Amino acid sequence: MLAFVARRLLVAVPLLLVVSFVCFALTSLLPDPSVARLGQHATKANIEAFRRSKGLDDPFLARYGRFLAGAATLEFGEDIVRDDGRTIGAGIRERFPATFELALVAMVVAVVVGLAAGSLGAAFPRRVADAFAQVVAVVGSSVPVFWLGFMASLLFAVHLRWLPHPDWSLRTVAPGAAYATRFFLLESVARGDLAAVGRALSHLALPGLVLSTIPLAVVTRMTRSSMLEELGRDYVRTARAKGVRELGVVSRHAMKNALMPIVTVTGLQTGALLGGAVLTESVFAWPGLGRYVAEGVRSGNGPLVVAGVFTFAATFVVVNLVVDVVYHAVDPRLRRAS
């Protein structure tokens, strides 16, 4: 297991210099940050002094090295749109936990669901379970995510009041209270503190059930599939002749061997999850990672996308070797074969 970890680590480093590069070169797409920073009646020479002062007229490889340099150590530079004096790589660091814990809990959501409703679909074709199974997979793949906030927001929010309007800081998770961490969620479960536990998840439900409705129905509709096809086989059918009950033949025997292209779908959409979330923390104001590259987008701000895009591929990348690890503990057959 160590060896295998090991290579996958040995292809990562490279597909990752290919992402970076990649990620860099579209720089030149972008605006000029100088005119973001300057202003559109800045004139030529300013412009020309402020992009010699930030080395934004040095040669493309000396830009890439130092965008390599800044990746490396997780700061990508000072932010020279922004006038705070503070580098692209600290508000990354700021608001990457907001946007991990809402991906958590969409992920976990859609897991839990979407094997249930897969299963019970896969169990009783034809019935009610698998008219629900349908739905979800066809509301969660067709309606718009934007749209869906808004409306849950307006239902659960304003009309019936059951839950707040997210609100994503300490004063509301944990007030009076000091954090190592950004992790608010994570960190209250780790202290052991309940309420601080219930107002996190209470902020983070209408944007984590929002965003789970995509991931929810691929779930659901790859375990409906493969649980189909491991339900149709002749171990199956043995295990159903010697009398082992049906909730039985589903979770211990057909559930073991239906989760490979349920554990594929599963990390793809996490990875996904962490670079999709722009559309729902804006419509929420949840203060995540893929907000502030839409306010970059918005305020012009070309090194401050490309930072956060490479870290949402980075963040895929280390999901799918992740992905990867669990196929070998899952499968014991790719274990003895490497």
Contents of the next structure:
Amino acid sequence: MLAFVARRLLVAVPLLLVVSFVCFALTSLLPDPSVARLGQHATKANIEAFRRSKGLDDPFLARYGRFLAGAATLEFGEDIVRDDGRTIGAGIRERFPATFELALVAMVVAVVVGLAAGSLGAAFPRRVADAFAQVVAVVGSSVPVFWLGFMASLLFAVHLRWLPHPDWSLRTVAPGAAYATRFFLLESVARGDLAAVGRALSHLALPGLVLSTIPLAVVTRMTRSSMLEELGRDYVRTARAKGVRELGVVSRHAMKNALMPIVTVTGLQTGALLGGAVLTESVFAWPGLGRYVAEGVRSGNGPLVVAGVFTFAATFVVVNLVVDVVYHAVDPRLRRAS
Amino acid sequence: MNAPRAVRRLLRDPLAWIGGTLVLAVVAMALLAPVLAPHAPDRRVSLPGAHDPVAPDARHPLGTDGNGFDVLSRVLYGARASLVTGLFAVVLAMLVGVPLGAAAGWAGGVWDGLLMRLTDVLLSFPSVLLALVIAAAVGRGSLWTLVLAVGIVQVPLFLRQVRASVMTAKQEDWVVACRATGLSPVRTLLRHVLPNCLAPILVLATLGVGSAILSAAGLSWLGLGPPATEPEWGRMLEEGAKYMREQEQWVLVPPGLAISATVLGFNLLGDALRAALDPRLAR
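Same protein, different condition: the form predicted on its own was shown, now please give the form predicted together with the partner chain.
Next comes the full complex, this chain leading.
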């Protein structure tokens, strides 16, 4: 087990280093942040003085070294475009929890619905339920999330008034309480404050459901094909022969064996999910990292964009690492192999 | 791959027909836009100054938008932008990904390892974000920005697929036979191995057009696409979003439906192609 973790880390750490390098190399392609700070009409001398004072003209490797140091401490240096005396990292840390909980809810919805729909389709292939699940999955993956977000909030928040317009802040989730973190949902759960959990979920519902359409199609499909394969195996026939009911065969016998490719695909879908978060957050004015990056792009804040993208990529790499390790710990077949 | 049989299977698949119809409809919209559109897509038809969306009427079947443009005409012309972006992005991804993937799969060794690590790196970025940064780096303002951003993001997908297909084909007896008859390796690869890898490339390309259109619409919606005067669906949604909480919410509907229908068409067609070309998968 330890050897496996060590081996995976040995791949992940260099990967993160290269990712950081690519991220940083992209900064040099982005528009000059000093123009964004000083405005279009700044004189050449002003821009040069500003660039010198912020170290923007230092050699490439020196700047990359500073970026790496910034990434290691999660500070990423001061935000020279906003210039409000705070570091870029402070802004990222403030917004990361909102994105994390949104992505978490979306992923849980996608996995639960996808597992159920996919298994149902595999248990009764080529029936109405199977066809329906497949059609919903392909339609869901064809609709742009940002448009789906508009339509869903028009329907559920404006016309039907079933859900509130998402407003993610402590004021709406737990008025008057003092939370230690900005993980409003998780901290409400930890405090056992059910009313706050309910309020948090009601605000997460719209963006979470909308975002879940991105991984849903892939999870449903993978579940269906992986489950179909398992259902054709001998042990499944044995289980049926000894009188286990079909529901039990699918959920207890086949599911465990079918789970491996599903878990892997789910981990990989986190990337698409995090990318979709950029669009979803912008629709719902969600105070997360995705919207922060999108705003950074609009305002020409190159260093912020690169730091945000690196945070996203690093999260993706770490999620896949954790998925791998957890799966290895849980699956006895893999545990023996390593 | 047995071409006639695959075509027959494709023609029997109802989903292929739905997908094909949707795609053809969008192509028809793009080609016939000048004939079908009641107005020029970039001429303000309502009075200048007071540009609030005007509700649908006889003159403007889908109303006008906040810039005073006729929505129906813009939706029709927008098909051009979407198809151009989707097709060229995939062509770009194939032009880079297919040769590199073939070389990696055929040559193996250090070259292969290096390319695989490189795709690992590219694939560890959420694709929308990578496209976002590339688009921001290229600078704003045109469809080609979107083509480049979305195309580069798809390169690793083609590279991996072609590499895997070539590596599988390399093991087969007929490839050994080609080599044994004295055919040069490059000729074997180009004339015999690559044509045999066409099926998965075709599937990936069809699905790729759909996802390219989807990503491009997202980037354009974030403001990285062509200027607001150009008829482009993602950009139309960005304009429409201003009216989100007001009476004119309906301006959001047509462009979104158009994007969804187009992407759905390519997705259905791609899935049907995959099933037709590889019957083992279509259980």
